[in-house]
Amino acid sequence: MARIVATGAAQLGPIARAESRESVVGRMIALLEKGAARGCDLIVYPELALTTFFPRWYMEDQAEVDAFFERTMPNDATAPLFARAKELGIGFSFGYAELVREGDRLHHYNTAIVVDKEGQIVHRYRKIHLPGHKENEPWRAFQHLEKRYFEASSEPFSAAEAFGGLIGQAICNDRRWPETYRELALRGAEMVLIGYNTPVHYPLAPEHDHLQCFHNHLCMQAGAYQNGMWIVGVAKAGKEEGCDLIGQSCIIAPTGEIVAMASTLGDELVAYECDLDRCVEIRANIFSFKLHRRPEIYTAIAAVN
């Protein structure tokens, strides 16, 4: 019997500044609703899904800074999306920016989790690959400031049980990284989900402005194909407090086909059936990590330079 996971991309236009998390949170209660009615298991949301993308602020006040971020999850704002999608018996996944205390120390993680039908949180991802600066640079049209407000994850990739398969997640710049791809893969995932924030002006190479979608595209196909794992990829997408956002959003088949897509820059939900067995047709064949894979002679990959 196959194992059918029917899932959403559900992307999200431009969040302003001003909006509050309870608006947020109607707008993807909404797509969630609009996801029960196509009979998804499964919706996904972008990267940092609750607020706007506060990075393109330089602020020193951290107190301005932590009013981004959440202490607990769910939390007031976000109760009535877990209450809603456990109420229809659909999973999800989202992004935000998470404050949270280990020990003496506050940490800044910009955050992923896996919520499964029964409204339980059963796997949490923090961003490995920030990209970025960390120092106030006026000359850029807006800035990118990752490095500045969140510390990247000391955590290894990883994969969950859930919805009769394993998953696993990155977040935006995580996604032009062969080795997220693989590490994924040899640790099992089926499905990795992937919300993200792109700017179409990239400043430190504007003349790849043009390639923004392309590129956003070309990595996740390659990741999919090469590792026979299907990718769901959001957007939080359009003109954000000035900033254009790409966005088509896409679901990937482990054969690297986008099989639904985006066509907007707003709030839209595209899904799919996906069979989690066909990741088969890719790893038993060209690429068998068994069959054919070299890793003892792989030794500058892991090499810190």
Ligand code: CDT
Contents of the next structure:
Amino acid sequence: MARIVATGAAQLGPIARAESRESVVGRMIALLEKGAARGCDLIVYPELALTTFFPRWYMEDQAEVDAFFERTMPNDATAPLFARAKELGIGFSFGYAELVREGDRLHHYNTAIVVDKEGQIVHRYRKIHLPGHKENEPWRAFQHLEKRYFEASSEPFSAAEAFGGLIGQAICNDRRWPETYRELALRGAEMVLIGYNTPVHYPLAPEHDHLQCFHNHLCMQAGAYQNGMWIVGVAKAGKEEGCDLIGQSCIIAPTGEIVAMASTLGDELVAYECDLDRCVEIRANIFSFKLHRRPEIYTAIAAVN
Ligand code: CDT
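Having seen the form predicted alone, could you now give me the structure of the form predicted together with this ligand?
So here's everything in the complex, that chain up top.
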């Protein structure tokens, strides 16, 4: 019997700095209900889904920064999403800024979670590849201060048993790195959920601005095909606080084909019945790791310099 996960990619349009988490969660619930009407098992929301993409601003006051972070999950603001999803029998994933005390240290992570149909958090991932810079660079049209506000995870990629298969996560910039997909595939992931906030304008190479949407799909389609897995890529899109973010949220089959794609830059749900057994089409054939992979030759890949 096929293992179908009816999946919704729930793209969010812009979130203003002044918009409350309660308001955003209301928008997320509206998309969840659309997903329910379409028979979805799983709804995937973007990176840092609860607030505006705050790393675009340089802030010196740590209290101002910390106001964008969640100290518990679920919390008062997100509880209605957890409750409604459980009521509807739908699982979901979303990204948020996580502030956690471990031992005597506070940690700030760019995090995403997967919640199952019973409302339990079954997977947590903290972003490994943090892009951008640490200091204020006023020459830029806007900042990208993820390296200032977040700590990079030192935990490996992983996959959790959920929705009848093995589900992994990555966040935004991770999707550009081939190692992300291969690590996840080697750990068994059959579907990878990836939220993103990607500006159209890349200050370091503005000559690539017109290629942002192409590169977005290029890396995720290649990752899906070369590792035989489903990819769900979900944007925060549109003009957010004067910054244009790409959309084109999509669901990609293990063949590398885009099977569903958003066509707006606003709140939009696209859905597809993803058959996890289709991973075998690729994994038992052209990319059979067991038969054809040569890790003993790939020594440079894992070398730590
Ligand atoms: N959120 C995130 O990781 N965005 C980056 C922007 C480019 S690097 C400044 C991305 O890879 O899409």
